[in-house]
Amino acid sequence: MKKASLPLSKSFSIGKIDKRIYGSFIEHLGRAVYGGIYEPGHPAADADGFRTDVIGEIKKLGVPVVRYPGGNFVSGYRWEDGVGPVENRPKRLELAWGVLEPNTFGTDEFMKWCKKADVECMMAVNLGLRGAEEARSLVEYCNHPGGTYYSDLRRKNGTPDPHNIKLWCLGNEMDGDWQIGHKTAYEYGRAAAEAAKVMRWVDPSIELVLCGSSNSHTRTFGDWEVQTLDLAFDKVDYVSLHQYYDNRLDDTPSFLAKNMDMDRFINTIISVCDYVQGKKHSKHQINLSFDEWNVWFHSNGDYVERWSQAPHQLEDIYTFEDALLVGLMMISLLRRADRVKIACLAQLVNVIAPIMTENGGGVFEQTIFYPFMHMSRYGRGTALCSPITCGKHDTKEFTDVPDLDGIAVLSEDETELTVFAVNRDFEEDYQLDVDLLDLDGFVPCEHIEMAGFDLKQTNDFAASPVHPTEAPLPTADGGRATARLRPLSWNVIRFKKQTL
């Protein structure tokens, strides 16, 4: 058995974890909305057509915020099409995904769903085909109490009180030529700055997210952030990052090291933000919103009939190895919790999602459901500096990959401590010694693991063979706890502080 050590001290913290780091994403894409969160006539649907079985799964995940309505969809979306009497709403050709959008679900329905699902909204505005005028009108519709055209329109549509949405995205992936209304960095920076200005004039309390690079491998990566931040720096609070990883080459060792690329991506964008801050001699700090992230490749080649409505689209069925990488990606997010304040697992239901539904039927939890749930449930409080000393290995894509990766979180009331860890070694157990340097009185209370599954094993409606189980409790000796981490495993090691 290999050996590793993890010294922990509450004196060495990374920062307080913003609960919004456990956010997710719902786009008008495939069956995320229609047949996902919204299916009138389903046996589990409530009077508003919302699937209560799906809401139950979302509450198990503890998702605090959901980004909406896109995604690529938003760059061609007229928000006015999705409000008012449903019978008067137009059907539109949805160009981003090549389907028909009926607009029977829109802003007011989503906000009603948010209340029932106990989540906040992260609203995106269209800066592709539209601009500052439409963006400020949507803020007025959603957040102004009344007495103006758009606020009174909301009241007329059946919502007397403001939705009071505080977090807004200034478009989506505007650096990509696949995006409707794609812009250069200068064009987008100017459009975002003007939209931000008038949106804040309507509601000065809102927070704004500037579009960053769609991923870390785009041609404009880095320079895009410098140019757009230079134009909009004082008007925004966050810059967005998007990243998806795949295992198309069936190279699992490299696949399970890809969160190292995510670490570099995050650190590079932090450096760019700080460079622009220094250049402007500003005290304003820009933080990060990693508002699209996941594993995505299983469904990329799926055929969808053009102009169909709510087709089965991008419905990845996730494997055990996907779950391991999702856990590793979340470790990377918490590793920079001092600057990553918002993150959205993309997406929430059916479309590259942890939750899958059957139209008219049941629901099941994908393999990636569990590490996300564990992190969301036990990963709230303060992220601690977690330097694991362990062996390393090389892969085809990466060198010096640590066999173990992990993060520790001290709860807000400092009565619980949780270590999240992945053993990337294919063959050997690891003995992990956790040294609780100044965390007196903490004793192991639970060890949850996902281990021993075939790497390509999946869950489905019939059965969920890939699921967490209870592992033997770590042994404790004074201020040290020793846990066994099995090969290729996801681990949640929990401690509680004893009270006299």
Ligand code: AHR
Second form
Amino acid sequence: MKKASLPLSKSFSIGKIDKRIYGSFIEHLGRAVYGGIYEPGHPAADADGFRTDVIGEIKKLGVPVVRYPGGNFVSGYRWEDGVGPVENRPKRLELAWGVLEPNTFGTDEFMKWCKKADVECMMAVNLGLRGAEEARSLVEYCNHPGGTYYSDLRRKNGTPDPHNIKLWCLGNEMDGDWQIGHKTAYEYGRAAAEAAKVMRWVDPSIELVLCGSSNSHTRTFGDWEVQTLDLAFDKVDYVSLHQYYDNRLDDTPSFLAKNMDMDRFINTIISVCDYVQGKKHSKHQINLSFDEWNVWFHSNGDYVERWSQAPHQLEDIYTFEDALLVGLMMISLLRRADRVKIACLAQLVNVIAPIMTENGGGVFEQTIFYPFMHMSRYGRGTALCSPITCGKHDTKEFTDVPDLDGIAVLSEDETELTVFAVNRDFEEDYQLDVDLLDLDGFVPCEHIEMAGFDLKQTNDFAASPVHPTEAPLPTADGGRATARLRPLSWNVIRFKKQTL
Ligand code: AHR
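Same protein, the form predicted together with the named molecule this time rather than the form predicted alone?
Once more the chain from above appears, this time first in line as the rest of the complex follows.
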């Protein structure tokens, strides 16, 4: 058995974890809305048509914030189409995904759903085909109490109290030429700055996210952030990051090292934000909103009938190895919890999602559901930075990949400590010695693991073979606990402070 050690101390604090790091995303895309969260007539639907079985799954995940309504969709969206009497709402050609949008679900339905699902809304405005005018009208519709055209329209539409949406995205992936209304960095920086200005004049309490690059491999990566931040710096609070990984080449060792690319991405954008801050001699710190991240490739190339309504689209079925990478990506997010304040697993239901539904039927939890649920449940409090001392290996794409990757979290009330760790080794068990330096009185109380599955094993409506199980409790000896991490495994090692 290989050996590794993890020293832990309160003084290794990276920072307090913002719970919004466990956010997710619902786009008007495929069956995320229609047939996902909303399916009037379904046996589990409530009086508003919201699937209560899906809400139950979302509550299990403990998602605190959901980004809406896109994604690429938002860049062609007219929010006015989705409010008011349903019978008056227009059907539109939805150009981003080549489908029909019935608009029977819109802003007010989503906000009602948020209340029932106990989540906060992260609303995106259209800076593709539209701009400051429509963005400030939407803020007025959602957040102004009343006595003006748009706030009274909301009241007339059945919502007397403002929705009070605090978090807003200034468009989506505006650097990408696939985006409706794609812009250069200059065009977008100016558009975002002007939209931000008037949106904040309507409601000064809102927080704003500037669009960063669509991923870290674009031609304009880095320059895009520098230029757009330069133009909108004082007016925004966060810059967005998006990243999806794939195992198209079926090279699992490299696939399981891809969160090292994510680490580099995050660190680069932090440097860019700090560079622009320094250049401007400003005290204003820009933080990161990693508002799209996941594994995405299984559904690439799937046929979708043009102008169909709510088709099966981007319905990736996730494998066990995908779950391992999702866990690793979350470890990377927590590693920079000092600057990554928001993150959205893209997406939440049916579309590259942890939760799958059948129209008129049941739900199932994908493999990636579990590491997300564990982190969201036990990963709140303070992230503790401590590199694990372990062996390293090279892959086709990466060198010096640590066999183990992990992070520890001390709960807010300091009574619980959890170590999240992945063993990337294909063959060997690891003995992990956790040294609790100044964390007196903590004893292991549970070791949850996902291990021993075929890497390509998936779950479906009939069965969920890939799921967490209880591993033997780590042994404890004074301030040291020793756990066994099986090859290719996801591990959640929980400690509780003993009270005398
Ligand atoms: O999440 C799916 C799509 O991925 C989003 O619409 C877009 O923002 C990204 O390219």
